[in-house]
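Just one chain follows, in the form predicted on its own, and it is written as structure tokens.
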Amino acid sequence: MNFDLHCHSNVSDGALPPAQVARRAARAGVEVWALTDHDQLGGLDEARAAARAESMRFVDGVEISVTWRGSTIHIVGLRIDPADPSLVAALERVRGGRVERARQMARDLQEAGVAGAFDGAMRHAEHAEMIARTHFARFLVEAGVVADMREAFRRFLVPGKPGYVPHQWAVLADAVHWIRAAGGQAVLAHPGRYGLSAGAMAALLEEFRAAGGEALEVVTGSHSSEQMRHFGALATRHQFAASRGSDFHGPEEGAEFGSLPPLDPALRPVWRDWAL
């Protein structure tokens, strides 16, 4: 089956609502999905309906934002129970700051000539408390100060770089724990945007593992075939199963559904004891 367990819609840093973020995968030949929103729950009702009408199999999932010896890492979890009210709870304290954070990208981007960059991030952005990167980037883009959204990551918006400000996410013990605790599996996303060294990858591996992680995200969208082959063996290596999932966001914007390979069928995928 084609399995897509990793996206995003508007009600984070996604460009489109749920419901048309799920006809675009169904139509992409998707037939077990998940929406999986940064540090929220609040489009999983509307997904979840309208891939029931695109007769698609849902999957409950959020990402949630770790800080990992001062690096921002991500945790997909999936088949959780979205009304949990411990997991509820911990997502409204991992979204707390992001409004005062995304003023402070804005006084860095102003610094840096670049005017308005709070109100024209906030327009992109459906949920005042989920600002993101992500609309900073698409205002750079309306702007005409950068050409695509690579272009505005790459100048401005990482560690380095003016308007990229650091935050103080969540503990990564504390987030596996809590995907776990509402019935989910805990997954590390793209493990290779992260750009750690490989003891720090070991590392982070040895402590996902610990803390009750269960799967690395090997086939995604910012993944070069070298790295789904690196981390498919790296996760047959740490013993972890393999999910895949496209990362999308937007058109045009990254990665789009269907156009991913599959898992090697040599991997332990993720949803093997899944009842579906």
The other form holds:
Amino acid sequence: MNFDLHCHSNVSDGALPPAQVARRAARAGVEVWALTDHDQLGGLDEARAAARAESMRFVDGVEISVTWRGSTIHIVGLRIDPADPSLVAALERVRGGRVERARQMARDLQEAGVAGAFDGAMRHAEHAEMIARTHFARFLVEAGVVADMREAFRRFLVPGKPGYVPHQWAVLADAVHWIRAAGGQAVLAHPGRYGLSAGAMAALLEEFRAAGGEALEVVTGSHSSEQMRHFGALATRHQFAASRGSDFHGPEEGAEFGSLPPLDPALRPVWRDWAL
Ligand code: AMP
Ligand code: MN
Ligand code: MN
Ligand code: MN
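Same protein, different state: after the form predicted on its own, show the form predicted together with adenosine monophosphate (AMP).
So here's everything in the complex, that chain up top.
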């Protein structure tokens, strides 16, 4: 079966509404699909209905932003109960502060010679409270400051570059606990993206496991084939399950549904015990 367990709609920083994301996934051959918006559950009802109409199995998901040793780390929660009151309340707290941060990002960009970034980014955000770096990147492309999203995240919006404003997200163990308390499984998203040393990655994995983390995202649009092999081997060595997801955000914005290799059959998939 074709599993894609990581992607975004315009409820967070994706470009398309949940139903359109569902249609796109189905057309690309996805059979079991999770919507995992950042710190938001608001798209799940629409996504679930659209998935049903497309005859795809649907998995309720979320991607929680975490600050770990000064780095931003993402934890995907799969098969969470979207009505879980503690999860709902916790995510509302994690989301807080994005608008204020965006104002500071815009001031920073202004000093670097890029005017109008706050309003420009907000025009791309369906929900102001979810304003993200992605929306700023879309504005930078639209304004002709950069040629594409890749360049936006190379020249701006990342540590050391204009438009990056550090932010305090959730605590790692808290995020894993919220997911588990809501009946879900916690997956360390795109581990290859964090630029951690081998030692720091080992410490992260240890902390993640101690908190109740179950799986590593091995196959993701953020990983090279070399990184897929590397994190597959790490999952095996540390006895984590493995997950697969495109991290689709929008057309021509990185990985597409259906573009990723399958999970290595030697790995234990995060979905092994799911009744589908
Ligand atoms: P934020 O939650 O506002 O910090 O925005 C983070 C989002 O920016 C991520 O979820 C990605 O969608 C996007 N992002 C971060 N780094 C990159 C990158 N290097 N290339 C493309 N997108 C990125
Ligand atoms: Mn994103
Ligand atoms: Mn992520
Ligand atoms: Mn993501």
